[in-house]
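Let's start with one chain on its own, the form predicted on its own, as structure tokens.
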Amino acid sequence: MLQQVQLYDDQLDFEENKAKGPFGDYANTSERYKNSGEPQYDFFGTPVYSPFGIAAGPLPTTQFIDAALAKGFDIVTLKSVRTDIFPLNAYPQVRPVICDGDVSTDPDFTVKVADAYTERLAVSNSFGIPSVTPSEWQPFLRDSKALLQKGQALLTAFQGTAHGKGKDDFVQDHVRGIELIRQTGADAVIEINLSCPNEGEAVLACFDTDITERIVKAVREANPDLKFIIKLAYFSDHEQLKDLVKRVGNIVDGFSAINTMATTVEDENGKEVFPGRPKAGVSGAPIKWAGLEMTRLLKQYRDELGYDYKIVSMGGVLTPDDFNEYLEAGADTVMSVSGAMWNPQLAAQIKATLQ
């Protein structure tokens, strides 16, 4: 059984976590991991000491970014920001689940909430991708960038918002969001999240190839010098994924995959764990198979199409062996959320295998 509280305390609301966290071993930033020598790896033009980091989600403020850097995570991602304030889903937002096997793409697949986190870590979350106003998150970005030392990189995640004004407005929301990020100077590389529900849209943006292509082309036209990647969900339709890659793989600088997998989450009595939200994103060990499959496919399509985009992979990275399995599958960079949250030493353990 794992320690309950590390980076994030699931017994507190997200806003309380932002104000009081980080927790556990992450709260101690006085003893910092010390890199030695010269950075040997590349993250979209920035030399880094390891091709490993923390993906979008658990690092909402500069304090959390600093905590991750202190533990040796060289690539840190500021949680997804938006062009305007967006509400947080009601508490609870994170709960452990029981999933002995793998998460299935069957729409009727269900997992049960657990009493505690286990070694085969399985986590459900339902935050709703909240955001504060740009005037609040822009200082987080500036201050986070100022923390970076040699061999460290900052990735900023952006989430588009559908305002119910049509697809043109949705596309332009991405252009506006990228400009707001670039105003901070923290624009070495930006991740556009197309893998989470967008209000008013029938499907995930990444499953709408036309809107994905429009967003990518609009962002590139407005920012010809920008390095940016798009984040994808798991594609069960491989031909659809290949078509998407064919259409935008020579425009973006990379793809990141995967996000959590949406699954029904119930308590022992079959009731909703997250009130009003029967489905939640499940992460951890049960989704590693999907992350690896997407990595292999993205590498295969890159080779077949003659593209040179980078692959940023995640999903169930809990150990150094998981990290190495992703590298062997074709990942250029590997990231973790659940594994990093419950194991502050994960970056150091992975670096020990690289030496």
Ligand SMILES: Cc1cc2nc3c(=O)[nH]c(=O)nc-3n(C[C@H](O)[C@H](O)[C@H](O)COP(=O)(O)O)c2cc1C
Given for the second form:
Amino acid sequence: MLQQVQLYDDQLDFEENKAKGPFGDYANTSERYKNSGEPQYDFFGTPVYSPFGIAAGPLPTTQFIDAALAKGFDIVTLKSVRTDIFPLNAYPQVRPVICDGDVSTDPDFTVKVADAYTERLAVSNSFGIPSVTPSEWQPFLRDSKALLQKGQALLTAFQGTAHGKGKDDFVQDHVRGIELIRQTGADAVIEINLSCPNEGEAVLACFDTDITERIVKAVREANPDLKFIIKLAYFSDHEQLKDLVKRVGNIVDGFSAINTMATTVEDENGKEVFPGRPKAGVSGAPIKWAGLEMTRLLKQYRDELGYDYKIVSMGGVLTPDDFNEYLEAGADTVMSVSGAMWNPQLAAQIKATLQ
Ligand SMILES: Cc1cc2nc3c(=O)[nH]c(=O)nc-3n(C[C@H](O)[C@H](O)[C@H](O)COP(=O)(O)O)c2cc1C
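Next block: the form predicted in complex with the named molecule, after the form predicted on its own:
Okay, now the whole complex, with that chain kicking things off.
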């Protein structure tokens, strides 16, 4: 049985986690993982000690970033920020689920909430990607960047907001957001999330190829020198994915995939677990198949189209074997969220296999 509370305590509200966390072994930052020698891997121009990190989500404050770096995660992603304050979904926001097989893309697919986190980790979350104001998150970006040592890199994640004022406004929200991030001097690489299953839009931004292309082109036009990647959901329509890659794959510096998979989550009596939100994003072991499939497709299309974007892969990386499976599938960098949240030793275990 896994230790139930590590980075995050799901019995507490997200705001309380932010204020009091991280928890478990992550709370101990006095003993720090020691890298040695020279960093041998590249993360968008920054030399890093391993092509492995923590993806967007569980690192909302500088304390969490520091805890992840202390445990040997060399690439850490700051939780997605927005151009303005955005509300948090009501408690609860994170729960374990029972899913012995794989999550399917069938819209009626349902999983039951579980009592505890198990070795074959399956997690559901429903935050709604909250954000504080830029004047609050800009210092967080600056302070987090200041923590980086040799061989470590930061990925700053951005979430666009549809204000209900049409597509032009949505595109401009991305341009503004990138400008706000760049004001902090966070110059490494930015991830634009186009795949949030909790955003409340009828169609995920990444499934609307026209809006994706418009966002990518507008951000590139305003920032010719910027390194940025876009985060995708799992695409069951391979032709649609190929068309998207063809249209933006030579403008972005990379793709990250996948986000959680939207699934109905209920209790043993068939009742909602997340009030007012029958569906939540499922992550961990049951979505690994989808992350691997996307990695293989992104590699195949890169080869076919002669592009040179990077592939940042995630979805169900719980062990060094999972990490290696992703590298073999074509990932340039591998990330974990669920695995990293409940196993503080994951980076150290993976780095032991790289030596
Ligand atoms: C608790 C939690 C919070 C997350 N928050 C975000 C987020 O703010 N932005 C985002 O793009 N993805 C978010 N994600 C999705 C992860 O970045 C990742 O794409 C997904 O969980 C699949 O990886 P995993 O199976 O290793 O967890 C979150 C996932 C979890 C479990």
